[in-house]
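To begin, one chain is listed below as structure tokens, in the form predicted on its own.
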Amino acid sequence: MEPVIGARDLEKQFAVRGFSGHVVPALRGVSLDVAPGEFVGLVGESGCGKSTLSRILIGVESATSGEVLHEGRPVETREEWASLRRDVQYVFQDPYGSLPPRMRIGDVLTDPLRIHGMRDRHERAARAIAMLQEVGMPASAMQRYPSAFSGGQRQRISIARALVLEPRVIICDEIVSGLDVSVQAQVLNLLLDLQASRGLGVLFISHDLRVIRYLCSRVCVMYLGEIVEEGAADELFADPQHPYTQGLLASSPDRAAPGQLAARVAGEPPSSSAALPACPFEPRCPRRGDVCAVEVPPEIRLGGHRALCHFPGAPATAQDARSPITDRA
């Protein structure tokens, strides 16, 4: 099935205030697609570029280079962006800050319909009520303000607002990170139900691998503005190829495999303004070699699974960690 939204070789650089000509790379050649009915996870540490990518995909920010695609075609004109935003909606991270505090929920839900040309007031209200009920909220919520609701209820309302235009894809940016665990489960199960009933495509952004594993059919792992590994969720979790992915999995509380290093990824991401080696992960990699600092990693493909690494393969074990990479076959 043709993707609804995609990115091709997106680059994003931010100018450093006070330093003429100095830029910080936020995205470095990112490509991905989201098709109807597909649950795609985007995972990585804070600051790796996940939210920057999502904002570019809906046109809130512009890319330095590369293309945003809608149904396979580059999005360039104002009309093309308007068409994309009808098909692709966004659910924000903060359920308390994403809803206008002085607007009744009814107005929050019906305004997008009015803006997009639905002129009949009664039809707008009926659509909004139906959408509230679909996310498990009563019709009486239409007359209330956001302050009357809990965080989990507000996130349900935010999902209803995203879906009221009947988009084909929604982008969810860390939407359960601030919620209690029990409420998280309710919201995640709601998303799964909506995805199944509507054939909805979802780009789900998170740093929580347990959530990604529960929800997603395909996973993209991002490090310093670059997708370093991508594949079907079952395959990627069972056989991660990139050492960064392996480190993320090893740090997950529910991931305790015999012989694997159980520590978190070593070190911290480098400063955004620091000069990076050819492989940006090289300073933190447990099995780096001399080539990693001077040659850009090749793309290794195993069926539909791909990774950018000079030395892909099984996770390091305690015995491997004592042996330099140059000693391995």
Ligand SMILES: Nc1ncnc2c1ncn2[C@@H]1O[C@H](COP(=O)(O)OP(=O)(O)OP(=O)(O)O)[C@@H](O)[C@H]1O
Contents of the next structure:
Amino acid sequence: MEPVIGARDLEKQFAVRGFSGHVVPALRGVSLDVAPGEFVGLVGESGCGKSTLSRILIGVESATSGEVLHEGRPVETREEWASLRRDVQYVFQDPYGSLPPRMRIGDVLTDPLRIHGMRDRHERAARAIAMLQEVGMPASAMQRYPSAFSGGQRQRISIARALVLEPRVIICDEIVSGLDVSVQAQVLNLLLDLQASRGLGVLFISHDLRVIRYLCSRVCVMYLGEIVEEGAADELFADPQHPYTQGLLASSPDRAAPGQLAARVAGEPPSSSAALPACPFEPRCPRRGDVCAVEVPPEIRLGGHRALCHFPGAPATAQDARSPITDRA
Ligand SMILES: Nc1ncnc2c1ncn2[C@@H]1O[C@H](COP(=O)(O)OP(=O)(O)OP(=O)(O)O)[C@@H](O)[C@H]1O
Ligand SMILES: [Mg+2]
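What does the same protein look like in the form predicted together with this ligand, given that the last one was the form predicted on its own?
Below: every chain and molecule of the assembly, starting with the one above.
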């Protein structure tokens, strides 16, 4: 099916305040698609550019270069952006900060309908109530304020708000990371139900590979503003090619305590203003060779799966995955 939304070679540089001429390369040539009914996972460490990408995809931030596509066509004019914003909605990370505290839930849900030209007040209320029920909340929530609800309930309401305009894709940016594990599971199952009942496409951003594995049919792994590996979830989890993906998987917190979900890979990303080596993962890579610092890694393809690496494939041994090998090039 044709993707609802896409990114082509998106670059984004932020100017560093107080350092004229310094820029943070937040996105370095990102391409990605989300089709109707597809659950795409986007995973990567803090600061790798996940939220920047999603803000550009909904038009609240502009790219330095590259294109956003809506139904396969580049989005350029105001009308084209307005049409995209109806079709693609964003659910925010913070269940406490994302709903306006002084607005009744009824207004939170009906305002977008009013703004988009639904004239009849009763029709707006009926749509909002139906939406609340679809996310497992009672109609009585309409009269209440956000403070009356728990974090999980607020995320349900935020999802209802995202869905009132009947978008075809929603972007969920770390929407369960602030919630207890049992509540997380309820919200994730709600998303799966909505995907099945509405054919909704979801771009699901998370640090947590377990959540991505549970939900997503396709996974994009991002490192320092670049998608370094992408593939069908079962292929990517069974046979990861990029050492960064392997590191994330090896450190995936199967036994982590609730709230301690972020996977860790040894080392730190370089300070973003420093000059990056040809492969940005080179300084941290257990399999780096001499070539990695000086030649941009090639894109390798295996079936429906791609990775950017000079030395793709499984580490020879578990030990190999941890200790640097410097004589391969
Ligand atoms: N408005 C801004 N001005 C300057 N730099 C910014 C701005 N927004 C983001 N950045 C920088 O761009 C990079 C990507 O940030 P972004 O918020 O997209 O990362 P993220 O992957 O969403 O991280 P997290 O997992 O912590 O939410 C970071 O280095 C960040 O400091
Ligand atoms: Mg973010």
